[in-house]
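Only one chain is given next, in structure tokens, and it is the form predicted on its own.
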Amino acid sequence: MRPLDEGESTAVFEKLFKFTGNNLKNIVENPSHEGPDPNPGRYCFRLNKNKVYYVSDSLVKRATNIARANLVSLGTCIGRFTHGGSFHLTVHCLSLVASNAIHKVWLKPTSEMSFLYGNHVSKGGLGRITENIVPGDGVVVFSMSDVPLGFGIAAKSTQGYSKLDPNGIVVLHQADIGEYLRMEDEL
């Protein structure tokens, strides 16, 4: 488990800023209690096997007494480096995202099953949006209840859904909470 790089960095702040927008700075400060020390530390971002980790430097601390290759998890896994270069966020980053998140989509009950199949979101199902929403920005999608679903990319603006079939794409999955269930001996 090492630091992140200079240029993994930036891979990772900019998905991330995708999401949050200037909430990014809420998650890079956010205070860790965790541990035995009385003041609060700092969360982390680390790099294992192409996985990328937000974890308490406290537990990173710790950690140095285990190996590398005996080394399976630590924190949160947000994300994962491709053999390419690219970084994907995983699903696991969703309440962290989700918490900080300045796009967000709310679904009508009737669609939030389709999404969770792994399916895009279209304007027939949307039950809500924020204002503002430009195509390519990271959305993160909702239930009405406000539970986060899942995230995705915005394939339209919010103004320019309105003029839209019901059948048209408003935003391209990505991400979704149904994963868990699909992709469980990947995870």
Contents of the next structure:
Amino acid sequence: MRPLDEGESTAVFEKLFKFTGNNLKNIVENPSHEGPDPNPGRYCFRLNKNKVYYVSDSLVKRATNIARANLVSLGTCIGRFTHGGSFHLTVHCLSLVASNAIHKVWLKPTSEMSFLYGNHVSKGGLGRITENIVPGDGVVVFSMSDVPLGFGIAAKSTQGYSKLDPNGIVVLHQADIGEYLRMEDEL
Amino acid sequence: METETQFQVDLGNLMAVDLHHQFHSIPSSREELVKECIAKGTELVQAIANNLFNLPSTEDIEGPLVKLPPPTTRLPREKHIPKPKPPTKWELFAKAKGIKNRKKDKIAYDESSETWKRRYGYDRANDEDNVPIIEAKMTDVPGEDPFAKRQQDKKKRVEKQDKNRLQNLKQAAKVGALPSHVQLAATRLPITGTQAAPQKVTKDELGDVAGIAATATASGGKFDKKLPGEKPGKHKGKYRTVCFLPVIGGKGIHTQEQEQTDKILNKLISKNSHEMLNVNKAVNMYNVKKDKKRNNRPEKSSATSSQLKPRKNLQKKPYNKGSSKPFDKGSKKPFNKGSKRPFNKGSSNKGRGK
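Return one more block: the form predicted together with its partner chain, after the form predicted on its own shown previously.
So here's everything in the complex, that chain up top.
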């Protein structure tokens, strides 16, 4: 386990920034009330075997007592670095990202299942959408009851999608909570 | 070995030659020619067999064993006669000066130990490297080490000699008269049966190999001396940063890690600050405000003047992103970063009484 170096930090923050925008500050400077210390420590990012974890300081201190080979996971995993060095967000960061997201999309109940199976979101499945979405933005997908289902990349802008045919793709799927069942082994 | 039929038989090569053979008539067809040749060949082979069986034979498990005599016919050369090599520089000089090569003995008399020692090699006679004392001469510089100087002189002499040897070889190669072992080393011959000889190493391959070799150094080849024209490597230095931040941050408000994250965050936010302000939205709000003003003003001013004024921008602007409006950021009005203009309905002409 080690902290991220500059290049890695930049990559992680950039990916998070796509979804959270300025709220990234809230994530990084979140006071954490875990641990015996009365002063709230901060949350930090740690790297263990190519996976990046979002952990509170007090937890990190205790995790240093575990040998590297034995340490499997700590805190919340937010993503992993690929062999080629690029950073991908995984579904585990959903709760963190969803609470700080700026671009949101709500799905109709009929197309929820389709998204949970890993398909992209088509125009016909869209319930609501926040405005000012640029193609390429990170978007968090909710159900109509405000349950975060996953996240993805916007394929069209908020205005552009009205010009699409009903089967056009609006949000490209990146991660969804159905993965916990489908890809149990790989997570 | 001649027989009655005057065939020349060379038993060492198992060969029989008919020197006086003539084609009596030009055979009309190919088959007749073939038949004649086979007939003649049979006679020759018969002659070889006769002579073979005349040789003294020894008994072996498989049958009579005969030792063939050495061959009598000389086979022609496979390779060309070696070209005469051009004389080396020393040879030319010696010839010009009339210096003859004198034969030396292997043993020479050593003055210092007063024994006979070999002339070269281990424990040689009159060895110049092992003198205990070197007398100082008038020409000597005081700070110099004479032993080191001798070693350097010898090195220089050896280098010069090597250079001369290479020059001689180059001269010989120009004529094409390289000694065979050098020729073989220069152009590696492929082993028969395997693939063709390996091609010359290309520039890119050499660069790659140099890069791989550079990773053997602790600094990843960053400080290696480069030849003139050699390009710097693609992967400079080691791949990893050696120094990571400490795992647990120290006490206090600003640890190293926090500083790093703050720095990166600020960079990110400032890079994307133009997206914080939604320019199109602000522009549209400004335009709508202007429309409201213009709609309110015609009520106050006289009817004629308003009719004379050309009515422009009275339709509500369509709100589309990336719109056709050629609004470039350089000429934008001074908005405050991140703050929206107070859009007060009906109060727009309060301070602007006309």
